[in-house]
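The chain below stands alone and is given as structure tokens, in the form predicted alone.
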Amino acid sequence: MSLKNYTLFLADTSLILGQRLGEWCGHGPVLEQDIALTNIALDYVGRARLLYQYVSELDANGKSEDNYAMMREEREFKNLLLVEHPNIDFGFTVARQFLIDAFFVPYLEELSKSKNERLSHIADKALKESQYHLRWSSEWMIRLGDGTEESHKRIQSAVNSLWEFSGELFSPVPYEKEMLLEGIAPDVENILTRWNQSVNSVFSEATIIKPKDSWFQKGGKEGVHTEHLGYILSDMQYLQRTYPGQDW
């Protein structure tokens, strides 16, 4: 059960972030970045597919990847709260992406060494994508932070708003702790050191003030979400729930 929940955590986080980034398709600030955001969204959706396929094999109950993505309720999702937040503007999207990219690169490096061969292979593929994602989001953090007065104001505001949700990245829940003991999941305490190094380096170059740690929001990994997730699911799941079992 813990392996299934852990895999769902990875899959749900990827799917919801992919859905959020996909909302930029046709709405990007310039064509090049519109395409970049859409491609990153596709990377995350593709990652989610591989993970949901593995969950369906673990369960062996006849449910497909579509069932897990499109037919579960809000409280059944285990994604990070950070990825649920609306895009708001380009700067907010960049800040959200950077915080998650700086986490996923070291995380996937460690997950690629997992004793679970299936997760190791998925992580190895996803790592190549996340390394590009981190370069993209880091460059834009610096451009916006060290750009105009308005761009700096917006990216600093985004970081301030999102910071309280970053702590969930490093707050393991019971199924993560069990997977760590079995040599399957990475130790997030080790990931935190590298995440801080990336964040401090980029924030310094971008002239962004790092918020002080106080308290952090969490609960997403155990099914307690912000109000935003329900709206995402109502859009994302509409067709499958209206016409269940259809092939497209």
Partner chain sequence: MMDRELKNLEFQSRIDRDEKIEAKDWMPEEYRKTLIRQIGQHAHSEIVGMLPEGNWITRAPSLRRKAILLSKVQDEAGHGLYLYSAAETLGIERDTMIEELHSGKAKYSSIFNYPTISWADMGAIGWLVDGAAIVNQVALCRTSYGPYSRSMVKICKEESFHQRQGFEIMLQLCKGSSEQKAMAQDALNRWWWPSLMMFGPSDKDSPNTAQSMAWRVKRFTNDELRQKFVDMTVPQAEILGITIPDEKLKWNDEKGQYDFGEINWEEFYSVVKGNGPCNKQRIHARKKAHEEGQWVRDAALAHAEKRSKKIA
Second form
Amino acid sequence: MSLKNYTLFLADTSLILGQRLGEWCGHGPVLEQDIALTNIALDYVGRARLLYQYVSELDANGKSEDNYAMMREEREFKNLLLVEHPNIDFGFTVARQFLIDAFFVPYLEELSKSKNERLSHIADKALKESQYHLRWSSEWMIRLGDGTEESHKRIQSAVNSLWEFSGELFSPVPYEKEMLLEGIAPDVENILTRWNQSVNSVFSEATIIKPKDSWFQKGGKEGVHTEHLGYILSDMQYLQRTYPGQDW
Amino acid sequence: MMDRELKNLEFQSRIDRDEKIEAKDWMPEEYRKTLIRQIGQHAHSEIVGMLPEGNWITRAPSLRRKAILLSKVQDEAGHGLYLYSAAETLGIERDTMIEELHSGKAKYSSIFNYPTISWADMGAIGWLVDGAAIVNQVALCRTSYGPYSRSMVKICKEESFHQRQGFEIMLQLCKGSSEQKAMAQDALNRWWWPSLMMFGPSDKDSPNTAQSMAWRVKRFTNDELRQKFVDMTVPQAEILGITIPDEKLKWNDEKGQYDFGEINWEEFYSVVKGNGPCNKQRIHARKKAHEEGQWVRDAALAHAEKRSKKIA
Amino acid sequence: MKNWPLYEVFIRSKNGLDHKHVGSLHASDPQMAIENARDVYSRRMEGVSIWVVESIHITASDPKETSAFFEPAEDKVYRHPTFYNLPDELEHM
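Got the form predicted alone; any chance of the form predicted in complex with the partner chain too?
Whole complex next, starting from this chain.
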């Protein structure tokens, strides 16, 4: 059960982030970056599919990847709160991406050494994608932070608003702890050190001030979400809910 | 003979020998203008064309479909970019073209002014709209202007999956429940005529065609291409088992092609003039993206300048 | 503010082949140009290496001088191996 929940946490996080990034397609600030954002979205949707397929094998009940994506409710989704945050503007999207990329690069590196072969294999593939994403989001953090007065203000305020969702990355819930004990999930304590290094170095080059750690929002990993998720799901699941049991 | 006339003749004979014209070659001003207009229009169509399909990305019914749709709409951005690049070789900046799109001075394909109101529209667009676009674009691969022709070759190569994925959506719906099949039929009903309109006015009302053909910018007339599309598509509708909404559609044995009904030209011109169901929303969405992106583009440039000063 | 400069993109499709011009794009700096080229021009694994150069740095020959530039090579057929008549018995030369 813990393995399934843990895999769902990874899958849901990927899907919801992919869904959010997909909203940009056709609305990017410049054509070249529209394409770049969609590439990242596609990586995440692809990642989610591999993970749901694994969950489906664990369940061995013949359910497809879409069953997990389209037929579960808010309380069953285990994604991080950070990824359901609305895009707001390019600055928010970049900041959200950077906080998550700086996490995923060391995290996937560790996960690729997991005792669970399937997850290790998926992590291996995902790592290469995230390394590129991190490069993209770090550079944009720096461009926006050390760009114009307006861009600096915007990216700083995005970081300030998103900061309260960053703590959830590093507070393991019971299924994660169990997976850690079994040598399947990485130890987020170690990831935190490396995450801080990336954040400090990019923030300093971007002249962004790191917000003070005060209160961190939590709950996503256990299915207690912000109000945004319900809307994401009602959009995403609309066809499968309206016409249940059909092939598309 | 005047120098200019001589040059024009020389240019025309190059075209007649099927030589490609390259960016820095001498060309008549009208040829340049025609190309800028046509390539620009083509590029804008790709970009505006992202919107009706982008509308369904968050609602795609399966993860596989979501990934396909994302990559398809992304391809359209890529194709717009290839085409803007080709136009830029003629000495116009992308930003100028974008301004012309926003101000309404430049046109784009009217098909994208129709709304996408059901999932089946993703199927119909891929099958019919991309199908029609491919007929047009394959012909343009041999266009006389080198950069345009090379972009078209690349676009045609990439687009071959677009029509197939659309047809696959339709096929899946037609094999599905009665509701799904009705959805597919409804989409065909709404997209059929606008797809035929994509080839532009009938030859007798298309004053620019003759010159464009002479310059080999265009290689076939609007009506020739439209006919080709109809002949190609009717058997596909039969495979799907849905009905093309044209009572006059009939195989003509003598001509070896289909006869079909008259297009509603009043509707065609009215949508071109801006009265289509989504003209305003489409331009509004494009302007919004561009305007809201201004601070991002400015920041990147400001940062690049700061950095080059630091290095210097 | 002004626009992002234009870059020309060259891609090596696989090792052993030359980089080939594939098109252009806009970017605010060379680093971004490389990444944009990756995102725009190699979506289907078209390449293993990318070059970008700002378009204004390319110096091109003038088409008006095409004949002066290239025609003098036309009558120098002796530069091509097929110019020489050699006996058939002679293989591999």
